[in-house]
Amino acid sequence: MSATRTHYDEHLGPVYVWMAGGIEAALARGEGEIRDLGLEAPATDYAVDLGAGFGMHAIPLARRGIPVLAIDACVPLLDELKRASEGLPIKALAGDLLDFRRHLEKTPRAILCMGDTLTHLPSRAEVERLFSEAAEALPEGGQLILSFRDYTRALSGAERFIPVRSDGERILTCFLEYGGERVTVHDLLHERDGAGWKQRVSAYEKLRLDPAWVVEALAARGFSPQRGAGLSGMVRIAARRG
């Protein structure tokens, strides 16, 4: 198992949906960016969500009764997902992203890999492969829709500890440690534990990907892309197939 997702698995999963603010605030931010994106039904008839997590993309997309097709690796996220989507048309499968082609059902008209996601993938060869396999699945006219964090701006010193969240019970807070090509995240996350606090820290690697390097390697894949502003300060790259 990768350390990325033992760290989703073991250590940030299970508090996850707390850490995005709970499960209704979370799907109202995601409800605006499909808003945003302009995915409704008939157009987009069929929607891959990559990196789903706990739905905070395809359940407002299911919402508009496009069915969507929900990948990611960490299952505690997929558990909160299927709760949350009863009698939606959301298809749940824990996998690899790289390989959901296996399991399309129809031609997509819509591929979303949001949230930061894509800086998880391994390498930049990864990323490449990713693109080309949208390239391959999706329609003339079809979307990616990318969006994540810009790491290449390495911070220092103080700014390198970012609370994410506290309340009475839990803290959470990452530390980053910047290396060439990658990012080590370092979650320390304190929870209540009677009278007093237990620590637990975990770690992983991200990919420090310039969104100019994006760009290019979706427009050498035939993709027109359009650079935007995402939610809580990512990079969002709408691009169009043809």
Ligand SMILES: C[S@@+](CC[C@H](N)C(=O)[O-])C[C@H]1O[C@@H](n2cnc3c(N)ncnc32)[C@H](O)[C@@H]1O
The other form holds:
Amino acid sequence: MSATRTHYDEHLGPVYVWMAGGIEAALARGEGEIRDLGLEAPATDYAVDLGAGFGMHAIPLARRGIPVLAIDACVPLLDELKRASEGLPIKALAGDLLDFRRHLEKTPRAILCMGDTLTHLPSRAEVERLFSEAAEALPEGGQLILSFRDYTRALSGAERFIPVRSDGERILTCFLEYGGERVTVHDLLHERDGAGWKQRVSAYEKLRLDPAWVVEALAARGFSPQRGAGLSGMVRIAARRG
Ligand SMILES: C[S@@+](CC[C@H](N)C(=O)[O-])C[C@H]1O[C@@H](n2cnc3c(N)ncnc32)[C@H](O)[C@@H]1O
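What would the structure be for the form predicted in complex with the ligand, given that what you showed me was the form predicted alone?
Full assembly next; the chain just shown is listed first.
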């Protein structure tokens, strides 16, 4: 099992919805992004959400009547997605997002890979492979939509300690350690344990993807990428084929 997969299954998955501020608040943010992107049925008649998590974008899409294939490697997060999407047209699948074409039921009009999932891929070669697979899977006018963090500028000193969320029961802090092509993200989780606190630490690597490199790699595969601002300081790129 990869470090990322173990990290999500054992460390982040069980507290992810809490970290995102609770399911309703997170779905409201996802709904805002989907509205901004103008994804509506029937023009979008099938969508794929890669690294769907608990369904922050898959659920708002499905609430618009768009059938969604939601793929994620983390089973606890997919269980949350299934609980929150009862009755909606979502197929939730546990697997590697890079294998998405194997699971398509028809040609998708939109492929989403949002919320800093792209940087989880093991290398730039895998990112390029994803772009090539998406270019082959989408029809003319279909869109690949990405949102990810730009880690190219290395933070230094105390800036590398990022408070993510805290309440009376839990505190989650990230510590970033910069390497050449990657940044190691250490998640420090403190949870109340009687009168004291229990600390758990787990780490995984993310790619330091330069948005300009992403735009170029998409253009080289026949996409017309439009760069904009995503949620919480992320870069958002909507790339139309053709
Ligand atoms: C930062 S979360 C983002 C989740 C969701 N897109 C959102 O915006 O809330 C990244 C997700 O990608 C999943 N993931 C990372 N690498 C993956 C892979 N190779 N295949 C499938 N899922 C993956 C993780 O399990 C996690 O749920």
